[in-house]
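Presented below, as C-alpha cells, is a lone chain in the form predicted on its own.
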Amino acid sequence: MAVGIFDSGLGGLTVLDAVSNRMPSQSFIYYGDNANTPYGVRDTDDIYKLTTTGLEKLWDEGCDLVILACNTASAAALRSIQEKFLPNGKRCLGVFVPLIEALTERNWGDNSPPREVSVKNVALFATPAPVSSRAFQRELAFRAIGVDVEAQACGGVVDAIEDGDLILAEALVRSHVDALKRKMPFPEAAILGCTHYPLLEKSFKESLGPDVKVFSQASLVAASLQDYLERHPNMKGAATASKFITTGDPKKVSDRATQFLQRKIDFERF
C-alpha cells in the first residue's frame, strides 16, 4: 500500500520529492490532474469535485491516506471532504496544517487557547482560490492572536511553471513581491502558500530580502507526514512501486515532470 499524493499538477511534485528523500523506503502514487490545472482560477464546487474524483482513483489504486500536496484543494475542499466525504479507514490531510504548526510554533493537537507569537507581521503568497477563502487566516487564528497577514495573489505564476517557463514565472515572482511590498512594507515572515513555489523560493527570497523568513512547504510537510505515519503505522502498508498518474497527456507531462525534478519520471495516463 502506498500513500498518495493529490495535486492539480506538478506543484505536488516538489512535496512527493521532499517525502521521498525523507521515508525512501514509503511508497507513493502521484495524482496529477494536468487536464484541469490550475485549480486556483476555478470556483469552490469545481475544486471540489475534480479533488474528489482525484481521491476516488488514489482510493481505487490502494491509498488509504492522501496528502492534498495542493494549496487551493485544501483551502477550498479539504474541509467539506474531510466532513462529509471520507469513507471508514481512509484519511485525507492538507498542507496548511505543517505551516502553521511551524509559524506558531505549537503542535497541531495543541488546543490551547491562541496565543500571541512572535512573527506579527506575514505576507501569504498563494493562488487566487487560497487567498479569496481566507482559509490559511481561519486556521491560523485559531492559534495566534495579532498576526496580520498579507495576502498576494501570484497570477500567472503557475501556469508559467506549468509551461517551464522560468524566467517569465520569476519575474511574476519580482512583480508579486513588489506588490505585496506597497501594502506591507516590512513582512517579518513570508509563506509561500503554493507547492510550485519552492521551485522559486530563491526568486521570493531575493525579492523579500535578507531579513524576511521563508517558509517552503515541502520540507516542513515532509516532516509532519513522517511524524504522523510513526504515531499511525497502519496508514503505511506493505511496499510497493511508486506510481504516476495524470489526466493530462502522459508523455508531456513527463516531459515536464523530468525536467521539474531533474531526475525521470514517467507518467500514466488516468
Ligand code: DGL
The other form holds:
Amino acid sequence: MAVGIFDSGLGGLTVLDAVSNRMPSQSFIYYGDNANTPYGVRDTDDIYKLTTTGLEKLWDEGCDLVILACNTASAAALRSIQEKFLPNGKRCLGVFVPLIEALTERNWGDNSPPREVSVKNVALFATPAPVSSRAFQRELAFRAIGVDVEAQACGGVVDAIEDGDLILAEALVRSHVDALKRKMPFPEAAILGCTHYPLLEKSFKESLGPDVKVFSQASLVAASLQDYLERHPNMKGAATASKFITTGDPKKVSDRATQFLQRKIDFERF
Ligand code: DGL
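Would you mind giving the form predicted in complex with this ligand, to go alongside the form predicted on its own above?
Zooming out: every chain and molecule, the one shown earlier first.
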C-alpha cells in the first residue's frame, strides 16, 4: 500500500515532490486525470464524479489514505466525499486545511471564536471553481477576523501548463497579478491556491514584488501529512514502489512531468 496523491493533472506533482522530499521512505501513488483537466471550469457534480473515479482507482491500487492535491476538487467535492462516499478504513484529506492553519496561526480543531491574525490583506490566486465557491473565505471567516481576501480566478493558466506552454502561462500570470493589484494594490500575502501554480512560483513572486509573502501550499501539506502519518501509522501502507497513473497520454504526461520535476517520471495508463 501507499499514500495516494490525486490531481486533475500535473499540478499535484508539486505536492508529490514536497511530500516525497519530506518522507523519502514513504511510497506514493500519483493519479493525474490529465484527460479531463482542467477541473476549474467544470461544475460541482462533474468535479465530484471525476474525483470519486480517481479515488476508487487509488483504493484499487491499495491506498487507504488519499490526498486531494487539488484545490478545485478540495473546494468542490471533499466535503461530500467525506460525508457520503468514504468506506470504512479509507481517508481522504484536502489541501486547504494546512493553508488555513498557517494563515490563521491555529489548529483546525481549535473551535474558539475567530480572532485577529497578523496578515490583513490576502491575495488568493485559484481556478474559477474554488474562487466562485468562496470556500476559502468561508473557512477563513470561521477562524479569523479582519482579513480582507481578494480572489483572482486565473483562467487559462492550468491549460497552458498542461500544454507545456510556459511562455503563455507566465504571460497569463503577469496579467492575473496585475488584475489582482488593481483590486488590492498592496497585498501582504499571496496564496497560490492551485497546485499547478507553484510551477510558476517565480513569475508570481516577480510580479507580486518582494514585499508579498507567498504561502507554499506544498510544503505546508507535506508537514501536515507527516504529522498525520505519525499519528496514524496504519495509514502509511507497506508498498515500496511509487507509481504514476494518468487518464491521459502516458508518453506526453511523462515528458511534461519529467520537465517540471527535473527527474525521470514514467506514467502508466489508467
Ligand atoms: N491543480 C488543481 C488545483 O489545485 C486543478 C486545476 C484544474 O484542473 O483546473 O486547483
